[in-house]
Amino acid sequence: MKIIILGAGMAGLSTARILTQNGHEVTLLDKGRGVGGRMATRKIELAKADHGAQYFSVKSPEFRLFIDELIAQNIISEWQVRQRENVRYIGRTGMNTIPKHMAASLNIRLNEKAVRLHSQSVETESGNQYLFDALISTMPIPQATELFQRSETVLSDKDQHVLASIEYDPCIAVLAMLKTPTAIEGGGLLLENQPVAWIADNFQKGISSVPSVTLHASASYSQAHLEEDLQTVGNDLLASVSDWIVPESIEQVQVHRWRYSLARQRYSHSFYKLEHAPVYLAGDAFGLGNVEGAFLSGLEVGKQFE
């Protein structure tokens, strides 16, 4: 069977590994220059920093075989968040790490933005046509609706309802290098009732071998800032925590503005089917949500081509 996947962060490659081994013809597409979507992690010079999944924990057995997979490769490594009782894992040397992983062997097509899909093919803003007898969108939803609305695709009046009930709270990431680390205790820092929600010392966190800092706005400050100019909303972030971060030792910064952070509001099953077309929906929007329900989401949409 041929089959396209539009996204190539956790869901889309957990998927994506599943359906080819069960010896589909598996494209993905995605937008950007890299795999892993929000499980991103940036250089700057010689700092590294994640700026967007910053850690992850396990609660099914299918994403536990998956993360001892990952341990026994050296790819990820416990971290203990001191506000958090249970143990976190991370990518020892970043989260991207985790995606680049899960990509080999797959068929990927980077820089392929999806603008209009007919009946059975999808087409892509270079104008190339891919074909298919089902397509697999694990983009946030508000970018999926965008490209049904562009296209051929019916939506019933469920399909608009399950969409519509989808909703998202942006956030606002910031990255720092720094002269000096920071004296976070255990590297990561939940902050409440505060525009920085985040500080995570990704010296101290083991990914970057120079001080850097990742902080993540509130979900509300976030919302209200999100069409300033992000440097200067960058730099109001930074004064806000000067108690862990002294202003002396900042030497550069850049600001990243993810639209679709957080599912708020998720769909209670783990994929969605449209109900006139061979469209699927997933993501960490459908079901669990975050990293664990990501990678369960796309791998619950792969064994319906069992």
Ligand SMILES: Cc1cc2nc3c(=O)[nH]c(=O)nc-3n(C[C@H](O)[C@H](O)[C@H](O)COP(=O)(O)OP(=O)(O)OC[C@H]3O[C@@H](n4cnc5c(N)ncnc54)[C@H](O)[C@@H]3O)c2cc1C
Second form
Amino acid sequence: MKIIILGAGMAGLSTARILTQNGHEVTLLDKGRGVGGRMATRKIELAKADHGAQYFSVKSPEFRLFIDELIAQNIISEWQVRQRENVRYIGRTGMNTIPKHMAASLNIRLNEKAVRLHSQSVETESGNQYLFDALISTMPIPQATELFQRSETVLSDKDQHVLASIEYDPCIAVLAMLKTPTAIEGGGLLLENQPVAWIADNFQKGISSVPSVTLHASASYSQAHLEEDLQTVGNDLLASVSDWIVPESIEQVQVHRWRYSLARQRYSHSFYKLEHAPVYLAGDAFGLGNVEGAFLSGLEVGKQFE
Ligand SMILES: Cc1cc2nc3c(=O)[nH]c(=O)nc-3n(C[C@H](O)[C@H](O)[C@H](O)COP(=O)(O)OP(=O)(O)OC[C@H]3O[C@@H](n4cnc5c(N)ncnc54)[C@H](O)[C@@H]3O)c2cc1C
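Having seen the form predicted alone, could you now give me the structure of the form predicted in complex with the named molecule?
To see the whole picture, the full complex is given below, headed by that same chain.
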């Protein structure tokens, strides 16, 4: 079958791998310049910082198999965050190395933003048309909903109910290159009831050759400040954690707005098919709501075409 996948994050790549293995003609389209979606790593001069997903855990045997593949290829390593009981995994040189590994040998078109769906084709911003027998969308659900609204897609009452039931938390992420490493024990710190919910020292984490930190604002702070000037918000967030990051150490700051970070309200099944179109929805909004959930959602929707 000719299958188009929208989104080359964890879910899209996971489904593309199984569909390609099973002999389907698969094309992944992503609006970004690179693969990975929310498994993102950014460079600030010599510094590196994971600015989306920070680490992940493993619960299911299917994801364990994949993790064993990544360990064997030296792509991931273990990371023990002091306040978390179980060991977590990280990309050894950044989270983004995991999607890059998955993307090898897949047919991926980057800088291709889907803007309109027709019954058997998808149109991109650059004016290309891609034909499909089935389409799997792994983009965050509000973005998929916008796409359907601009398209000829007929949504049933149930489809609309499922789409409307899914909700995400936003997250403002601050990346800073520092002159000196922080004193955060183990390199990761979870904070409660404060504007900053998480600090990672990417140097101690082992992904950056020079000191750098990632801050994630709490969901409530992010929601309240989402539309404000990001640089000001970033500076305020850094000032609020001066016990760990001394202002004199800060060299460069970048701030990123994730409108959709973690799927707070999810659909309980691992994917959803629209009632009147060969269009499937998958991603972290289906199931566990994290990196593992996105992987499993992609895998399960892919198995529908065996
Ligand atoms: C700040 C933050 C912290 C997080 N921390 C953790 C963590 O510590 N542990 C954990 O397990 N999870 C964490 N997560 C969640 C985790 O990153 C996600 O659950 C997972 O990566 C989602 O994968 P996905 O494939 O479902 O979606 P995405 O990674 O969002 O992939 C969707 C893709 O769709 C593309 N797209 C969107 N619109 C279009 C369009 N119109 N046309 C074409 N392409 C389009 C996007 O460019 C994107 O690449 C975090 C996320 C964020 C943002």
